[in-house]
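So this first bit is one chain, no partners, the form predicted alone, shown in C-alpha cells.
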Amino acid sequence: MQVLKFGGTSVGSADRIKHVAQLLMNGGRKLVVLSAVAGTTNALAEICRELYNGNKESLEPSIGQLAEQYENLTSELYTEESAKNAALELVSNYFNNIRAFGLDMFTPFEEKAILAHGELISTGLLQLYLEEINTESTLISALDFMRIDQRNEPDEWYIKTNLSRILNQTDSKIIITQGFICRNHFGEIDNLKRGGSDYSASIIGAAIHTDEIQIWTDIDGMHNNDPRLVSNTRPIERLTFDEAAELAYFGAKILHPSSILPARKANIPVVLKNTLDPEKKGTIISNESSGNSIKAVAAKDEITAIKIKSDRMLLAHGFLRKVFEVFERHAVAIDMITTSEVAVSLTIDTKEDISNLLEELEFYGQVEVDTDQCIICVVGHFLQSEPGHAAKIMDSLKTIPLRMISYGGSKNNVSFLIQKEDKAEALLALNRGLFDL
C-alpha cells in the first residue's frame, strides 16, 4: 500500500480535486492523506480569534464567507444533483457545528476542534466526488487512530494498532483520511501543528510499513534555491534524510521539518511530486547518498540574534550551561551559536514575547539583541571533508555582511546569519557561485 499526501493547493479548487481523483485511479492500494483546502485553516484561525475576542458581530460574516466559498466549490465539483446535494449538506452541517462554538465560553480545546474542520470537509468532498464517478473508496477518520502522548509525540503503538484494525475492515483500494488532526492523550481533538499533514503521512507510512511515502504539492520537488526569489532554480533528484531535514528546518517550504523523522526511522523513501505535472521525477529522499556535493540553499526569516557578553566568562566554568538553562526554562529553541572567550552569540526564531528571557540573561552579562535577521543555509553531503567547498561559499558571499557563521556543527550544512534586506542578494549570489546559474 502506498501513502499519498496531497497539500492544500492540490485540493484548492474543483479542477484540482478532479485531478487528484484521476491520480488515484492507477496502481495498487492507496492510503490518501489530505490537507484542508488552501486558505481554509487561516480562515478558521481568524474565526477562532473573533470567538476569543467576543466579536459576535463579525463572526457570522466570517463564517458565512468561508461557507460560501465551499458552496461555490461544490457547485463546480459535482455534476449529479444527488452528489451536489450530499456535498452541500455535508458543508452545511460542518459550518453549523462551527457556529455552535459561539454560543458559550470559547476555550483552546474548542479552537482545536474548529481547526480540524478544514481536513474533515476536504476529505468528505473528495470521497463524495469519487462516489459520483463510480470509484470505490473508504473514508476513515484520523481521530479514530491518530493520537499524541503527554509529550505531544505520536503514540506509535496506539496509531499502529488502531490503524491496522481499521484497514483490515475494508477492501477498498482507495482509503482517504485527514492529515494534521489527531487526538491528545485525554482523547480531546488536537493537531500536529501547522504543516502537520506531511507529518501525518510520514507517521502513517511508518505505522503500516509502506514502501514509499509520496508528498504531492504544487512544485516539482525540492529546488536547489528559493524559486520565489531566484528565477532559474532546478529540482534536486536525490537527497538524504539529513540533507532534507536541514533544508526543511532552514526554510525550504515544500516539506514540513517534522515529517522526515518517522520515515527516516522506518527507512521509507519520501518522494516529493508535483500534482500539476505528475510525470516529473520530483525529489527522492532516502538513506542513499548521491555523492559529495553542494545540493541546495535555503533561507529562514524572522530570526532574532542575541549576544551575551561577560567579563566573567574568561575560563568561567558553567557559563554556557547557565545560559542554555535560561532558554530551556522558557522553552525557546536555539538555531545557531558561536562563542568566544568573553561572549556567546546565538539565534532564535520564536515569535513569542522574550522580554522575561532577556531579563534573566542580563544576570550573566551585557545583552545585545538584533531583530529582522535571516539565516542562509547551504546544504550538501560531507561539506567539511571536501577541500574548496568553504572557499567557494565564502567567495560567493564576499559582498554580503555576515553577522554569524556556523560551520562544523553538522556534516550537512554551513549556515550564515545576515540582515533580512540582504537575503535576496545572498541567494542570487550563491546561485551564481555554487550552481553556475
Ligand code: ADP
Contents of the next structure:
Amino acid sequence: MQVLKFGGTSVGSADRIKHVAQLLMNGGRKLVVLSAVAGTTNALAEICRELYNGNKESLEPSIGQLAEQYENLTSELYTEESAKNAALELVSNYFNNIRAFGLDMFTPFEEKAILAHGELISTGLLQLYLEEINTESTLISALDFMRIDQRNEPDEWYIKTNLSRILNQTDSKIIITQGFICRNHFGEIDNLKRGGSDYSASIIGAAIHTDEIQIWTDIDGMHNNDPRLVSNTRPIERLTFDEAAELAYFGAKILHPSSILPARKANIPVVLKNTLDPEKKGTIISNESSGNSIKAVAAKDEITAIKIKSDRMLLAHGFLRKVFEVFERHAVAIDMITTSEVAVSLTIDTKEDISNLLEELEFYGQVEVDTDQCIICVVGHFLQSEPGHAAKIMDSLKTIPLRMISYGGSKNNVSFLIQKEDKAEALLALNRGLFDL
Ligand code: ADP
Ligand code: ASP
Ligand code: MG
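The structure above corresponds to the form predicted alone; please give the structure of the form predicted in complex with adenosine-5'-diphosphate (ADP) next.
The next block holds the full complex; its first chain is the one shown before.
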C-alpha cells in the first residue's frame, strides 16, 4: 500500500481537491494523509488566541468568517444536492463543536481540540467528494491509532498495532486519514506540531512498511535554497536521509523537522512531488548517496545565542557537563556549540521563557544572550579527503558578519550563526557562490 500525503495548498480550493481526487484514481491501494485546507490551522490558532484573551466579541465574527469559507468551498466542490447537504451538515457540526469550546474555561486541552478541526473537516470533505464521483473510499480517524508517549515521541507499538487492526477491517482501495492530529498518553487530543502532517505520513509509512512515502505539495521537490527568499532556485533530484533531515531541521519548510526520522529508521524512500505538476520528477530521499557535492542551504530563524564566559573553565574538568546539565534540567535542546579556552557559545530555538535557565547558568560564569539570530545551514557530503568546500562557503559569505561557525559535527552539515537581518543576503550570496545561480 502506498502512503500519499497532501499538504494544505494541495487541498486549498475546490479545484485542488478535485485534482487530488484524480491523482487518487490511478494505481493500487493507497493510504491518503491529509492536511487542513491552507490557512485553516492559522485561523483556528487565531480563534484560540481570542479565547485565551477572553475576546468574546471578536470570536463569533472570526468563527463565522472561517465557517463561511467552508460554505463557499462546499458549494463549489459538490454538484449533487445530497452531497452538498451532507458536506454543509459536516461543516456546521464541526463549527458548532468549535463554538462549544468557547463556552467554558479555555486550556491547552481545548486549544488542541480546536486545532484538530482543520484536518477533521478536510478529510470529511474529500471523502464526500469521492463518494459523489462514485469512488469508494474509507475514512479512518487518526485519533484511533496515532499516539504520542510521555516524551511526546510517537508510540510506535500502539500506532502499528491499532493501524494494522483498522486497515484489516476494510478492503477499500482508498483510505483517508488526518495528518497532524494524534492523542497523547492521557488519551487527549494533541498534535505533532505545526506542519506535522509530513511527520504523520512518515510515521504511518514506517508503521505499515510501505514501499514509498509520497509527500505532495505546491513545489517540485526540495530546492537548493529557500524559494521564499531567493528567486533563482532549482530542485534537487536526490538526497540522502541524513541530508534531508538536516535541511528539514534547519528550516526547509517543505518538510516538518522530524519527518525524515521514521522513514530513515525503516529505510523507506520519501518522494517529494508537486500536486500542480505531477509529471515533474521531484526529489527522492533515500539511503542512496548521489555524490559529494554541496546540495542545498536552509535557514532557521528565531534563534537565541548564549555565551557563558568563565575563567574557571580554563583547564577545568566537567565545566561543559555542568553547563549542559542546566539545559537538560530545563528540557531545552541545544543546536550549535562552539568552545574556546574561556567561553562556550551555544544556540537554542525555544520560544519559552528562559529566565530561570539563565539565572542558573550565571552560577558558572558571565552570561551573554543575543536573540533574533539565524542559523544558516549548508548541506551536502563533506569528506575530509576532499578539501575546498569550507573555503568556497566562507568565500561566498565573506561580506556577512558571522557570530558562530560549526564544521565537522557531521559530514553533512556546515552551519553559521548570523544576525536575522543578514539572512536574505547570506542565502543569496550562497546561491551565487555555491550554485552559480
Ligand atoms: P504543504 O502545505 O504542502 O505542507 P508547505 O508550505 O509546508 O506545504 O511546504 C512547501 C513550501 O515550502 C514551498 O511552497 C516553499 O515555499 C517552502 N520551502 C522552503 N524551503 C524550501 C526548499 N528548500 N525547497 C522547497 N520548498 C521550500
Ligand atoms: N494543518 C497543520 C498546520 O498547518 C499541519 C500541516 O499542515 O502539516 O500546521
Ligand atoms: Mg507543510
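Numbering follows the first chain given and starts at 1. Fair warning: this is a prediction, and the values are worked out from it, not measured in the lab. For clarity, a rigid core is taken as the largest C-alpha set superposing within 1.5 Å between two forms.
Enquirer: After a core superposition, would you say residue 322 shifts its C-alpha by at least 2 Å between these two forms?
Expert: No; residue 322 is a residue whose C-alpha shifts by less than 2 Å between these two forms when the cores are overlaid.
Enquirer: If I superpose the two forms on their rigid core, does the C-alpha of residue 281 end up displaced by 2 Å or more between these two forms?
Expert: After core superposition, the displacement of the residue 281 C-alpha between these two forms stays below 2 Å, so no.
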